[in-house]
Amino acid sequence: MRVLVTGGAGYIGSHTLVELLRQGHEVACVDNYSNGAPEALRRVGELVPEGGLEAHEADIRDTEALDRIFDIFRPQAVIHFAGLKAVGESVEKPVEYYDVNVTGTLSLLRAMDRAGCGRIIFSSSATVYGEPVFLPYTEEHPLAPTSVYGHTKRMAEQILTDWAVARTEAR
């Protein structure tokens, strides 16, 4: 299967590349390096050198760079780690963070739709949980994220969702 691996040049990404590779996919990472490295790409090689990684440094806000590089590759299903991802900072810098992971997530749905690629998973986190009201957390658990950054994920679950039930209908 070919796969476009969204930030994939971060920690989470880069291992993620390491064994769809090690599987035997094709795989594409696109990465403005914002929160990664090429030096991550440039081991990701290392371990799988038989692998070919694809790289192309782009912002998935950018939906024209990612249509040239859907256009390339033609990913038959996404992988979404692109963001940013501090707690902290995103109270203190909201626009950015609801730019980067809602406006972001946004222009790769866009740019898959044109593609014709409806697979995606998405890199969520338990910040949209909130404070727990049981443990462990369950997909059960109510959704009530307290940050900047819990809520631009729930945000981003809630696209998703969204352009899911809508591409099934159109079925």
Ligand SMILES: NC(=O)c1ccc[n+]([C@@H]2O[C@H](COP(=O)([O-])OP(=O)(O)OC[C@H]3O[C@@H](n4cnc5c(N)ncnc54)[C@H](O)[C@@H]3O)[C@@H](O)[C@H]2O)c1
Contents of the next structure:
Amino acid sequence: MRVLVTGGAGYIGSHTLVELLRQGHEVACVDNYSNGAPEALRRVGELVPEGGLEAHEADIRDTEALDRIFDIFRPQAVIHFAGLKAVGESVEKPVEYYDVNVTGTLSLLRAMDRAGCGRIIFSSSATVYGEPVFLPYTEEHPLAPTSVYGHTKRMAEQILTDWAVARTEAR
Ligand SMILES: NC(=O)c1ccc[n+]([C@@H]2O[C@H](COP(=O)([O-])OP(=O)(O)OC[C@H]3O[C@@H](n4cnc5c(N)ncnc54)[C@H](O)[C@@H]3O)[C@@H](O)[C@H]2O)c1
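Alongside the form predicted on its own that was just displayed, please also present the structure of the form predicted together with the named molecule.
Let's see the whole complex now, leading with the same chain.
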């Protein structure tokens, strides 16, 4: 399968690239290197030399850049890691966090719609559940984020849910 990984130069994304390439998938990465580095992609290439990773430097909020990448790579699925992730920083920089995590997700979905790509895995966060009300801290918890970061992830989850419903009903 052709899989586009956003935030592939980051911590989780780079490990995911290795696993996807080892499993024989065609993989492309889009990252603006704000918290990742091309060096991580070079190391992915060293670990899976037969992989042939396609790397694109772009910001996910730049839908036109995403359109070009979708035209070139034609992904069948997207794994969406690109985002800002520090709880404390999110309280200090709410506009930046909403812009990258929410606007960025909307921009990605627009590009997916234009390209007819309907499969996405989203890297959300346990922060969407807020304070634990029972243990273990399972996905049965009520959605009650307590930070800007948690709110951005909760919003992105809702957007993805509504997008998936609309796509299913359109079929
Ligand atoms: N690390 C964790 O424990 C954890 C836990 C739960 C959820 N998550 C989520 O998983 C995802 C990946 O986490 P991580 O720890 O690998 O983070 P990370 O910061 O290492 O990786 C994120 C990558 O996204 C890129 N990025 C950021 N903004 C971008 C933009 N506007 N356009 C393009 N690329 C952009 C960064 O350069 C970076 O390479 C994040 O969305 C995070 O919220 C992480």
